[in-house]
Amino acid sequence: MASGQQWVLVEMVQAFYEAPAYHLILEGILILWIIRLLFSKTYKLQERSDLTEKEKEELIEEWQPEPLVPLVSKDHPSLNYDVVTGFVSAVSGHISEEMNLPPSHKIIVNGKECVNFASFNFLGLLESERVKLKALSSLKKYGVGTCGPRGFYGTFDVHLELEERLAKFMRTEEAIIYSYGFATIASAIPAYSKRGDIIFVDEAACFSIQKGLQASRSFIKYFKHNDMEDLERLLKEQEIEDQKNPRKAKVIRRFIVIEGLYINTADLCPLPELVKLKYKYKVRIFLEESMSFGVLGEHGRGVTEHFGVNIDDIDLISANMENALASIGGFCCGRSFVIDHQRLSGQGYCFSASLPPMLAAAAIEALNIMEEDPGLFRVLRDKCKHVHKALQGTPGLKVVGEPLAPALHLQLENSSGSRTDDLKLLRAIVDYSLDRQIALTLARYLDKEERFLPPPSIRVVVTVEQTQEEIERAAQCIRQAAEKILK
């Protein structure tokens, strides 16, 4: 045993003599550095200087705490808001003063009964007794919430039924529901597009799309609003870039993200042209249809039905259930292998509590009404055209949006040059209308967060419940307000 240890020691000494000089120097430096770390102090003790009581008091008096939030003027729009305290029952005509009730055709704003031209309740289903009774029945059966995400004891039978019904209604293979409309497209985009991928986006894309782009960390290329020539220019530039490095191009995914009916401009997307570009340049299309689902098309299926485009040509369709379906949340639909990917990659699906069962039941009943009465969509389209026509020629204001859009914008024909001043003028028109029992609202944006901030505007929302007389009265009221305020 002793001879074996002696032999090992001889080998170590021999290896030491045979080792290169730089190797020995490096090992020596490392050994010295380890010894230094072991015996040196990790910090130096600083000399302590105690302050006198007088010095402490002086420092306290000099200290000025910074405000928790930036100081704003008292006339800031965020501090001067309208208060909705109730609604007028469509059945009894009585006023309900309960809080947190859904907006209806007639609402109580600042103590006055007004016709509602401000809430996204396009088909008027928020007031449907059928929808309310179905939600109440579900509430008694399941309780208020699920207390868990879909993948962790948060899936109820009504969730599966709603997904099946939505897929059937949209004529796709599969659908997936989210518990928050805003999070739907914001979760779907980063589920597929990752760092290094490329997304081509319309400049007028809504804020939820912008958040999805931000979360994806992809390379974003914006094209001018509804400008297919500008989009094709970007696609050609990318094609030339891909030819320079074919190996890299093979692993890069490319997407076009658009809205069917843009919430910020009320414009329709040119979907047939987009589909042609999709196949020409081999990109995928994500279509956000929150404003067009339940509005466009003979049966309310959105822009694909409106343009007669095969829904299989669209890789992913997203929409919320808060505008037409009288519920909360959103959904995505498409091919099964595309939708299934979100069940493990959609952040809003995986990490948020699932949709309350009563809201899923309400959405199912709303779908039943939409399927039973497709005439609702024709009525809504006719009223959208009526409002669009009635608002034409308003002095000092221009109507922005398609005649089929249920949420139009009224913008100043001639801006004052100051966004704040423009907002004050438009706010004065809103206040004038509220005093005369017409409820309107300014289009709101996060000014510092928007990629392309839209101009200030008044948003006018159309629903099936508004009568011809109310539409004419609202248009006349806006005209009078514009003549008085913008003279």
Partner chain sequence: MFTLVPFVVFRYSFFNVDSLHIHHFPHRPFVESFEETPLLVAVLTYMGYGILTIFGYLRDFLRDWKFEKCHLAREREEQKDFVPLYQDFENFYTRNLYMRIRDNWNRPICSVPGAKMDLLERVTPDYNWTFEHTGNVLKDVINMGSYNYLGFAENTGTCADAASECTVKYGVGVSSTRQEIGNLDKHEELEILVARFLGVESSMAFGMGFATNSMNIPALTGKGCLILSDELNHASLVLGARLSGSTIRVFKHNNMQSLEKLLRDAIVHGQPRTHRPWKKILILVEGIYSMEGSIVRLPEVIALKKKYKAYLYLDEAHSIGALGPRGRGVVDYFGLDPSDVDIMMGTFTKSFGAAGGYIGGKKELIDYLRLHSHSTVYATSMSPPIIQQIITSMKCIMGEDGSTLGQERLCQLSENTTYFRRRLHEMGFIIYGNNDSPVVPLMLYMPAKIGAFGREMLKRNIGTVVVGFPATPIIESRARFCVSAAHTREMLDKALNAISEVGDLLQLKYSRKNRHGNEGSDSFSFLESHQD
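Got the form predicted on its own; could you also share the form predicted in complex with its partner chain?
This part shows the chain on its own.
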């Protein structure tokens, strides 16, 4: 009704007159401000500069990428590999014969026949005739390749047999095989540990563990090599963090990753203390046993047998079959609860072709030899002690590693300050030894990629095949080389 509306209007005008002055001024200012905002230009958060097409074309023209790979100088020391051949030509009179000599205890490097102190052939199985015969018969049955991953007709009865045998040998419930040693622990870690989980790792962990950690995207905490107090300190810190946020703590998984025998420092991990820490702080243990499988323990079962630790206390044991078993590939063993998960989520297992059956057959035969003759391990340990003692007192070089370790490092006592110069000196010692028919090698690392780069060293590997006389000769040769080169 007109009168109602008019009455409202009158009320409004009246209110207007009755309002205090500051109120009117404030409202006026606000109204002016709103009008200003409405008409001002919009403010873009992310400035996508509106380049014209011509400018874009110019940018595209101008852009120069770096070369795909940086130039490598022709005389880079690692560029030319030492070549190992399988036969040596012996010239007698006018006839040149070829002698068959597969690379094993005696190895032909750059044309010279040497005693092998460089390949990880701990149990001397590289030249075992039994292993070769088994591999040959497997080749005759299955051919060479498997032509498929495990899920798609790549599972052979040989693989199943090898997994059963490994599980039985290590006295665990189940084992799983990978076709490449490096990929074993590098696929196992990301299968269990995801973003947000926490992993405590020793600083001296090998490169494949580091790649596994990188792929898992978890929080990595390094503790000083074999330092249980440092590890306990980190675990306590984590406990304090947990108490701040108990709900989150209930879902974050924790792992400790260690090696049985470290490849970079050749010493043992303190397993019993680690197991105590495991139960105290509720962390799971992943043990990498590439160097200690087939070496430590009364029957060669590795560092758990050596220390007498119950194998069920270790959640996952991973090892490669390329050292003691002298085949190719790797395996993980443990309880079914843990291992079965990798059959669907281990990348190196699901997305890769399976191990060629002849290599699996070779590994089974090598396991047979290991089971039949446990005396081998004692012989190997004696030889390790012997080599360790023989190399003591070399002028200018120190022996890094425990007496039980089959792969020792010889480092310079006084470094010259520059890694390249150190490497040159060590290489000179290696060349000197090669001339005198002792095959040694420098320990190789990727300088820029390693987290804690070990100092340059020469790797000396002990095998059961080396005789007393050869060990003495090698030690003598290294001593002479050190005296001559490291004056």
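Positions refer to the first chain, counted from 1. Each form is matched to the other, and the largest set of C-alpha atoms that superpose within 1.5 Å is called the rigid core. Computed from a predicted structure; not experimentally measured.
If you overlay the core, the Cα of residue 63 moves by 12.3 Å between the two forms.
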